[in-house]
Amino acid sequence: MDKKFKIIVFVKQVPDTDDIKWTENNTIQRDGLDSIINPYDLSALQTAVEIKKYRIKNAEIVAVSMGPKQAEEALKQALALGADRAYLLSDRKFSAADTLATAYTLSQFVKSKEPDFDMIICGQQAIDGDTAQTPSSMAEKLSIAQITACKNIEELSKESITAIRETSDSVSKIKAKLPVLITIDATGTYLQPRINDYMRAQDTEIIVLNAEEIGADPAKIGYAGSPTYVKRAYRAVKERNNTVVTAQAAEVLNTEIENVKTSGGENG
């Protein structure tokens, strides 16, 4: 029997809302907020879920979270929209992670327990962070191959993709072996779940895996493996500084600019 495709693709579960409060090491403050999946993750899950439907019938799509054990409600979900398997990394000692020390947990999650895998997408970045430096920072980790800000997959093998990434300034085509991971820079998704799909999503176990169970070093996770923090956590003020121009001197200001028009700029 062929080996599975596998894809792994790591989601979050980020705060419902913009009524967002610190704790006082200046992380969010999660407790009582709706939450939902990150919606560049749920564009990664999509582009997994259209691998498998369209390109490579036998692949596997594995769901992976870090977080609190509310965290399972976004893994029922990704269950739900296609994904095959999930895994729920929780542990009291991966809270107050920045994104180095979170690489290295999810990394370790990879290399321990899935370590066999084709490809692992993520969302660009998560919507409560913004930073879009821990899918990199993993690859690093994993030594593998990496194409962020992905617009569209080419093509696809199990050997190799060719994607199409778009940043500000450039579009460029770029192909690379497998294993890889991929970053893909869309939100939201067509997915929409049957009855039956919920119905499985409810009937298929979530692995809950502590530290320990990763085999995570203490000194590299969570807090402890955090070179950076927070130093200063606030809501931005927006400020709006508005003129009233009359209807008169709009007049005058439109005849000015057909002067200057008509003189070609001559007088400045």
Contents of the next structure:
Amino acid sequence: MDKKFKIIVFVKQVPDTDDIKWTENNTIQRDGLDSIINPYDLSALQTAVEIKKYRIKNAEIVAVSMGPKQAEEALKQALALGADRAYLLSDRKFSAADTLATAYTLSQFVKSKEPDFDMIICGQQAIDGDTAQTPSSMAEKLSIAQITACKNIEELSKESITAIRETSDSVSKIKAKLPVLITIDATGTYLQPRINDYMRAQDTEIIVLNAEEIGADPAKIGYAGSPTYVKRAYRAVKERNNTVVTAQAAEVLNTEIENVKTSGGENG
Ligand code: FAD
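The form predicted together with flavin-adenine dinucleotide is what I need now, so please give it after the form predicted on its own.
Now the full complex is given, and it begins with the chain already shown.
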């Protein structure tokens, strides 16, 4: 039998709120918050499901998350939405990772457990960390091509991909050889799991792996492997310098404006 076309989708669990609170160490306060799948990662998963359904026969989707035990909920949802298998990378030693340590951990998982992948699909960014750095850093560590900010896949075969990449100031068509990493710049999904999908998800085992099981170097993960840290976190407050103009002053101002208009702007 042909080798399956393997698509790895990375999904991150994020707090379900805009009202993010911070710990005294400037990390996100996650206790007491409901969590959701990062909306960009739902689109990444949807892209994988569409590839499996319409573009490549014999494809399989592997969903992967790094996080605490509760991230299993996100993976169960990914399974219900169409993933075939799921892994959770969970170890206290992974905590307090910056984007470099996160990318190292995710790439180390790929190298040790699923090295024969064809595609990696990530969200364009996570709505809590918001850096969009993890996927590019991962592609670099895996020495594969990457296409970020994908809006649309024009062509896909087992050998190559052509995708439309769109940023705020450019639209480009990019062709790359597989294996490839792409990030999807869209949020949400139309996928709706049915009861059978939920039941299959509940019955599918999520494989939980720790640092040792993916052969991670302790110096490159978690806090130890993070050269950056958050020095200060604050909510930006937009302040306006308003000047109150009295009715009398406004009248004088209007007269002046009219004078300038009628003189063709020659009064200075
Ligand atoms: P992005 O790079 O924006 O994510 C893009 C995509 O990558 C996602 O859509 C998803 O597909 C994939 N992805 C990202 N993270 C994961 C994941 N965990 N599992 C699966 N897929 C993933 N967090 C702490 O808890 N404690 C800290 O001390 C801490 N320090 C930090 C210091 C700095 C300087 C920075 C920049 C971040 C820090 N973080 C910390 C946040 C942590 O680095 C991020 O949660 C993580 O590195 C992912 O980055 P991001 O959220 O910006 O994801």
